[in-house]
Structure formats: structure tokens, C-alpha cells
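There is one chain below, alone, in C-alpha cells, taken in the form predicted on its own.
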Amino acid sequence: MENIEKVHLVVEEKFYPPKEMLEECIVKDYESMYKKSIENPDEFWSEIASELYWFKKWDKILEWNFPYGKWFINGKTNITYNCLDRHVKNGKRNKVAYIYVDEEGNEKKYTYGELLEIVNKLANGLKSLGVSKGDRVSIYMPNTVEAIASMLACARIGAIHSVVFAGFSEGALKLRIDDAKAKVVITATYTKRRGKKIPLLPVVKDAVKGLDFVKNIVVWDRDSDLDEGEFDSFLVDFKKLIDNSSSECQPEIMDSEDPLFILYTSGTTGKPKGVLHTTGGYMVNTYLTTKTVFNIKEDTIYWCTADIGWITGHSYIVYGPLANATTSVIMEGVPVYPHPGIWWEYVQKYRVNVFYTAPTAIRMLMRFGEEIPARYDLSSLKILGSVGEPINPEAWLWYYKNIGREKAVVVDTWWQTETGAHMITTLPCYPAKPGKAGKPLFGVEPAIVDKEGKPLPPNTVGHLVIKRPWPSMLRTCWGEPERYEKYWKEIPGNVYSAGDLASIDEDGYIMILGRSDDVLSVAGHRIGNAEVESAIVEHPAVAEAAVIGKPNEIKGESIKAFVILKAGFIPSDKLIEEIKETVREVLGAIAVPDEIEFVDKLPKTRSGKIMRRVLRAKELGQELGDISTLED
């Protein structure tokens, strides 16, 4: 009880931004800016969008036919023009866009001018392979500038990119390539992690077997390991494709509502959903949120530690920072190799001002103690961001004290793959409350409601919903409009249901408490329970499986699986390892259960649905709750 009260007190305590931060804040008056965005959205969004370049201005800001929205109707633009050409033409050709660094400290800098040339050449290379507007290109790449250039090259010519995190294995990759019907897959020979080379090309080769619609694999041969003879009409050399192409490529004129990318995210049932984002609204909102949440200035050095394979990488490594002409650090590797101070070493070396990472990473680094960050000069830091899952007050305070030295502000961002951009966060211009995300961003109108959609009083836990459309909202789920519509029909009242539980206090600060559905949040990554279960069942000994998430100090949640074996199979440690290996092969290391328990039966409803919450309650020693629908 003592601890609960202590945490509650910490959460209620306000941490005010330092005077210097208030003086240089881009958003001086949050309340009046927010009020305008809600009361006069057309004027608000028109002013923001006008800061970017359009080949043709829009006729209308929003067309809303519930649950489908269109933004900046008939506006014509190209996101890469706003991310690259616009800055090059405005005298920023030689400004550094990215500082790439790996675990060994190897570094390469790319200016806006250089990046534009690489993107144009690669775009022309893709055109030479027959890729055109509307075609899909799957990208399975390391966290490098080459991966970013691949995304931008697609957007340049109007192709729809579908980035797959390079930690996913062949089965998960195949599913995503197949669903998008990608014409081309771009990959690399390997990625680097913990000083080792993790092969990527063999995974792609296996994944595309039997997929006749894939016309080419473009491979970045990082160390020239491949023989000349390995390249043919199907396997194309990434470097040669660039070298043999012109550095001039006119950007495709895109309608505001033309698709930009598909990104797969875990659902509660079945296969992952292909979340589709379009051009104009996504561009405007990632531009605005990057600028205001991270207080981006001309000389800001910015570092988001995410991977381009997730939405955080798309919005806050690629499109948002580039639209703001920011200099970003991008790292390939892990936060604790070759030593647990590597991140702080790079913050010190590059004088990073804005640092954006996940609570999982913060908790992992907390384990190594305060003395490690204390060795480094972190005085350049002004803003510390948190993303991926709710940050617990202890981790918030550790981050604030040991990394920010009580001088940097902490912004705890809540948003989703589906929302495209930040939705709720603390802005640098007003006080933060540890453990609470903060207030809604511009144009976002959230509410905390019960299952019937009725608003709940302050400090009551309920379902988080968004009451109106916003520019960077997903437009559909690729090929599955019914899964898109479910977001808007889950809770009555014509509202978007986020699938998260939350509460709001008297000051309007929102606290996110985690998922309300069967989606695991492991190290800030959403993984569907159903996905892991179906991977386990692929093992020939397994008849049935159910997985739950258990609270984990480092990862947020760890995975525990309950497994029923087929007749004739006997539980053993060897079998546990085999099942884990199967999951690793099908989904990747991130989805491997930490624990596997063999059971004779699973709690099910009369209609046959596994009641995971019963398993979870039992595992954690909690009340079982209503089990009237339980079969047995």
C-alpha cells in the first residue's frame, strides 16, 4: 500500500520546464492553439499545411463520411519534395540530414543534397525495374540511411512502400510480402547486432519462394561478398542500380489521398493488419508534431533510437524530421553493446538536443546503475521523449534525473501505427506529470468512456476513444476494409476506439494504462496473442496453445505460453526449446515465449474462445472475475 501511495504522489507532482526552455518554445500558448484547432479546424490546418509545398492547393480541408475521411481534398504534392528538394532550394544543400553510426563507432554523414541525389538515382533505378505509381515495394533492411533512401525513392515515384522490421523471420516476412503483393523487395546482405552480422538476404530468398508476383530482389551487398555471377535479372545489385541511374528524377505529382505506405501491425485475431497511410494528411501532421513536440530549431541535433521497421521510425526518423530539415542521428545496433554507455557516448559526441526512446530501453539501462550515464556530458539534452508503451513513474524519474539532469523536459508520447503521428503528449511549454502522457495534441479530441460509449468521470479507468478524424489517421486496412471499420464500430458513438485503457485527471492529463484487447506489448512492440499462438501450433507436437502477457520490469510484458500436446508426446525441456525455436523461425526472436507450461486443457467460452484473461488472472493470483461464459 505504501508503494502505491508513493507512486500516486509522484504522478500528481508537477515538473515545470526550465526558464530557458519556456523562452525558446515554439508553442508558447498550448491552450489557445489547441482551442483553435478544435473550434476552427479548417483555418488551423490550412495555416499549418501552407508551411509546406503543394503543386496545387487543396479545395477543401476535410471530407468526412463516417468512418472514412479524406484530407486536403484535391491537393497535389510529393512528400519527398517537402523532405528534400524544398530544403536544397532554400540553401540547405550542405546541411547534414543524417549522421549514421554503428556499434563500433563507424560513422557516415549525409547532407540533404547527397540524400536527394541518392533518392533520385534509386527512384530511377526502381523505374528501370518497371516499378510505377501504385506498385508495392517491400523493404527488409537494416536501420541505415540506405533503408531511408529506399523508402523515399518509393515515395518519389508514387510506389507504396511496405517496410518489414529486419528482426522478423521468413514466415512473417512472406506473409507481409504476399499480402501487399510486392513487385520488388529491397534488402541487404546483413544487419549488425551485438558485433555480429545477421544475414538478411537468405531470409528474403526463402520468403519469396512461390510468390510469382515478386519480379526482383534488390540487394545492398554491404561488403561485396556476393559473386558477380549471383546477380541476374532477378537479383539486382543495389549499388549498381544507383551508379547506373541519373541523379535527376522529377517527383511524381501525388494527390493528397494517394497511398504512401502500408505498415503491418498486430491485430487481436488472425494475421497482422496492413495499415494504410496516405500522402497529404500524414505529411502535414508528422511535420507539425515533430516541430512542436520536439521543439525543432535550425540547429537541433535529434536522435530517435527506434528502427525504421516500426511506425516510430517512419514518422520520427524519416518523414517528420526531414520535413523540418532536421539533423538526425541514426544508429544500427543495440543500446548495451559494446558497453551499456554507448548511447550516452554518442549523445555526448554529437551534442544531441532531443533524445527519443522507449521505456523498455530506459528500464534496461536503469539496471546498470546511475554511475554509467554520470560518466558522460549530457548537458546538450533539452528534450527527452518516450514512446511505445506507458512509462512508469520510476523510469520517468530516473530518465529525468540521470539523463536529463533535471534540466531537460520529458515528453511522453501516446500514439499508434494507426494514428500515424503523436496524439497525446506533454509539450515542452507546460508542466509534466510522471506516468501521465499529457494532454491531446492539435485537432485531437479524446474521451474516456465505458463500453457503451458513455463518458466517465475524472480518474476513472475506461476505454480511450478519439471523437473526430485527424489528418494522419489510417485510411483503411489493406484489402480488408471491414477490419478498418471495426476501429470505429467497436464502441458506440461514432468514435475511433484505440484499444487502450486510460483515465483523465481534473487538469486534463491522460494516463495510459495499457491494452484492453489481446495484444501483447513486448519491448514496446505490439504482437498479437493469436500470432504467437498460431506460430506455436506449427510445431508438430502441439495441439493447442494460449499465450498471455505477464508484467516484466524490463520489457513491459513477457510472454508465457500454455500448451496442450498431441497424444503420444511427452513434456520435456527439449520440447520447450524446440517450440521456442519454431516461434523464432515463424515470427522472429521478439515473439519467443519466456515461459512455456504444458497443460491438459485451456479455459474456453461455450463458443470455443480461449479466455486468456482467466489464464492471466490465475497466473498473477488475481480475482477471476465473471466466468459465467466459461465452458467448464
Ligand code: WT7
The other form holds:
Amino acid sequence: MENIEKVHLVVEEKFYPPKEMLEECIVKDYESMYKKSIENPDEFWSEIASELYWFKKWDKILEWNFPYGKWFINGKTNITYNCLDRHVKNGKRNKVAYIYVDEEGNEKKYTYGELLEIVNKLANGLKSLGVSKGDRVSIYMPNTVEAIASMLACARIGAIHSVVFAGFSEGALKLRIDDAKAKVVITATYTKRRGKKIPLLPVVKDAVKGLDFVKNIVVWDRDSDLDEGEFDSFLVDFKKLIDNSSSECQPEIMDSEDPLFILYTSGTTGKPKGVLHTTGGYMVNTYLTTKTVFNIKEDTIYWCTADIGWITGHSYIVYGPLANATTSVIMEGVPVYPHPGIWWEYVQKYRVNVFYTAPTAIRMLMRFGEEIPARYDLSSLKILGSVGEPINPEAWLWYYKNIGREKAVVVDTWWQTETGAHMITTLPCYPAKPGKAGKPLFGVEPAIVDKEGKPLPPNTVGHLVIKRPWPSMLRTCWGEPERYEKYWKEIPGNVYSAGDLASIDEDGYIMILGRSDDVLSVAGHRIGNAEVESAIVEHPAVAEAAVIGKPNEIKGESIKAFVILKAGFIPSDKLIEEIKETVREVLGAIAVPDEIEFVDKLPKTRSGKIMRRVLRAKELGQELGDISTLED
Ligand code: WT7
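Return the form predicted together with the ligand of this protein as a structure block, the form predicted on its own having already been given.
Let's see the whole complex now, leading with the same chain.
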């Protein structure tokens, strides 16, 4: 297949879980459990869902009206009841839900009882602002328990949260607030990164300008920096909202299919898509996957290093771990500040058992050398998770040896914002192969096919598709059903097209090679080529731009932009800096190109579409491939 350029080294050796792990595995017999989930899905999902609390049980497991699926039909529940009240009622009021740590080692613990109280107060506070079921609330918050409480407060009253990663710029934030038509935006005065305070409130203030449907900004004034006089009927004090509200708040009775949240993610064209997840199926599958992939037990200490602004944070910092009454570590800060051993210091300090991070972070920490992790006692670790992009065997082996000390198992979890939960991964009960994600999880029926939907033989690269609906699948794209339907219509055969290239081996292990479309993966973050291009052309000197991804040892991909200037403008280093600044303002730091090259022409098809593939091949010194459609 022409668009596979990466030579993917594979280590065929199998890495077996240690005996102690096998003994304590929740799932011991993957094959039979998987078989049941496929052959008898109604019974399978019914049993799993029954482990959770429902105000009223469902009548039917699935209604599949291609391409629209509904799960746990007519079931009534509230995800916060399952994440909080259920545990408090079961004698876990004083169990720690989160250990928050920052870069300086400051720590704050929140029990399930305390979290429930904060969530209820905030939920009542939101109600007092007029927020009710179905309203959207944008959340632009640092990676803290206050952010989690904001999400849960929305879910408590049936409001739909839309978390925007606090690293996004004003432009990206505005677009998301505008698209969701959020009634309220919750933010903080700042977030901490590398010992510095990064202001958030000013960004929100600018972003909501002209958006009349935004009725309030609720701000968590972390250090009481704001003057009393700055608060008014528009700018509301988060702390006061909590202090002045009752700690009793009946959970809204939610239908299984009532929306839970919108999360924006990049596509190949146009503005980001608002991926919509609903209550019942998402709750059941994040509960099940957290429990089985991370083998969550009563005393497990779990740490997912993601940010709540991404789907990994939603599913595996907030909903999945809480549904399992887990004790989680959550950190605000970066992995290398104040020193590149900070993560391992916290693993040692909190005796973390399950650690979940991204390959880009592993590759970055690898650079500092194995002497850094060697300084710490990491013997508590049992499971090491990876997510966000393919993990190269080199990084896999480093993680396994230097962090897991060859005693912990590595689980490489493939999934997407759209899938809501893990889809393909190794489980702790069966051997892993470095560089291969593993086998499908329960209820997931993947296939590797060609463009026409024809299944391909083993070890052949093709398109990864999912052949049947699953409980935590996205239900639609907010306001854009046609974009939702595209996932199911891209490849013939009524299958969900993931947009990834993959292959499957004789043992049924799936290897993910990367995106098949014009979507970049920079440090595990999904960025549409088109999004960066349209940000670049916002600079007044730019006529046209084309963006490609280049292999990068640490970030996976780095961004290179080819730019045509308008007549009268002369290429200069100053212009390069200005263009970068424009992208930073429009999209945020993660989307800023590493390289900008000024060109006179861009390769285009006769219909005028930029052939990024040609630019990329040229840049990397590769064969140009089929260029019969090239105009010039
Ligand atoms: C895309 C989804 C899912 C949470 C983080 C990213 C890539 C994700 C893996 C993995 C290889 C992976 C895919 C996918 N991806 N996990 N374990 N191995 N690739 O969520 O932003 O929705 O991106 O990330 O390309 O399609 P996302």
C-alpha cells in the first residue's frame, strides 16, 4: 500500500506475564470471555451492566439502525451515582478517590465522600445559574480535581460538558464554545507548567467576546488573586458557588441515550468534530475496560498521566476509574519538571501499581537515560499502559525493562475519541508482542480490509474497520450528522472506518501503523493538516499553505509547512516567527510547525487539491508514487 512509509520494526518475541500477575488477573480466560461477548452479546452486556446501579434497568441491550446505535434501551441511571454515591453507600466514604500532586510536591487528597460533596455543591451552584439538563457547559481547566468535579457536576444535573484542553489558544477555545453554544464556561485563573503560572481566565474572557449565549464565566480563583469587585453577575466565583450551595443534590434521572459530553477532535477537513458520547453505553464500557485492562482491585493505586482535556482523561482519569472506586494519582505539570525523574519519584512515593502514559512521553524520558528511573524503587508497578500512537518496540522494551523492571506487563491500548473506550489491547493475562497492540476487547469485532472492504490476508497492511456497534461508540458529531455517517460509509460493508492502517498476524495480534488520512499525530495529539493550513493563511502575508508530518524520534511526527507568500512579501526569519505566532494564537502551541519553507508553487491535482503526499515524499527523499493526477 502506497501510504505506508514507516518501516515498522517488530519484535516477534512474546513477553509472558509473570506468575503472580496471572494469579491475580480479573480476566483469566480472555478467549472464552471474548467469544461470549461476540456470540452472546445480550447476555454478556447484561451481566456487565448489572454490576452497576440503574434507577430502572434497560428493556433491550441494542437497537441498531445503521449507522445509528442505541444501547441499554430505556435504562435510567446517572453516571455520577455510579462513580460516587454507590461507593459512599458501600462503605467507601473515606476511601481516597484522587491524590492530586503538582510539580513542587504539594499534595491534596480527596475521598469519595469529599468528592461527592463538592460535586453536589457545584451541581447546585450550576443550577442556581440556570443550567439544566441538556445545556452545554464548556470547561477550560487545569488538570486538577476541581476540573473533574466540574465535569461530574454537569453530569449530575444532566448538563453536557465540553472540556477544552487548557493548552488550546483563544481561537480554538472560541470555536468550541461557539459550536457547542455553551451557556456557561468554567475556568481557573491559571494552570501551572514548568514552575510558571499560565493564565487561563484572560483567554476565556477574550474567547467569549461576542458570544451572547454565554451567560456566565465561573472562575476558580486559585490564589485569591482577583479583587472582590471583579466578580459580577457574569463573572462568578467558583469557590463561593460551592460554599453557598447545599451538599444535597439528587442525581438527574438520565436515559441511557441522554448525552453525557461533547469532545472535539480533529478530522481531515474543516473544523474539529464534536464527538458526542451518551450515558449508559459509555458508562458500562469505560467501567469494564478500566477494570479488565488495568486489573483494578480494591487496593490498586492507579495513575494515568493524560490531561482531562483529552478522551484519555475523560475515560481513564475520570469515569472508568471512578466507576471502579479506584484510587488515582492526578498530576498538574510536565514529566520533566522540576527534574526528569519526577514521575518515578511519585510512582515510588505513592506505590503506584498501574501507570498509563503515551509513547511520546516514554521516548522523551528515554533520552535522559536509564540512570534516572534506576534511582527509584518502582517495584510497586504491575501494569504499564501505553496510548495515543503506535509504540515503537525500542520504546516498548525500554518501558518494560527500565520502568517495569521486567516484572510488570505492558498493555498497548488502541482506541479513539470516537470509540470512547479501549478497543484493541493486550490484556495482562496473555503475552504481549512489542509494537503490536494486541487483540480485540469484549464486543469489538475488527477487520483489516482494502478500500473496497474486502478482508486482507494476515500480515498485510490495510484499513482498520470495526464490524459491529459497541456500547461506548460515538452517537453523532454535534450538529453534523453527515460527518458521523461518514465513519460508517467510508468503506463498503456497513463497517466503522477508524482511519488507521493496520495489519493482523496469525496469532490474531493487531499492529497499528498510523493514520491513513490527512491527520497528524504530534506527541500523541491529533491535529488535522487542514486545520494548521487554515491557521497559517490567517497571517496577512500568506497566500497558500500545505502542511505535512515528518517522522520525529520523540513526538512521532513533527509539522512542516510549505508556504506561498502573497505578492510583495519577501521570505524572512521574521515572517517565519510571525507565522508560527499566528498558529499559536489560532490553534495553540501544539500545532505550531517546527519548520516553515517558503515556496513558489505547491503540487496540486488538476481539480486543485494539494497533493500533500507528493510534498511528503519529496521532503523525505522517497519515491513519488502515482503522480498521474498531478497538474504540473
Ligand atoms: C488515534 C486516535 C485514544 C486516546 C488518545 C488518542 C492513534 C491511539 C493508539 C495505539 C497506535 C494509537 C490512532 C487513533 N492511537 N492509540 N495504542 N497504537 N495508535 O485519541 O486523539 O482520538 O486519536 O490515535 O491513530 O486513530 P485520539
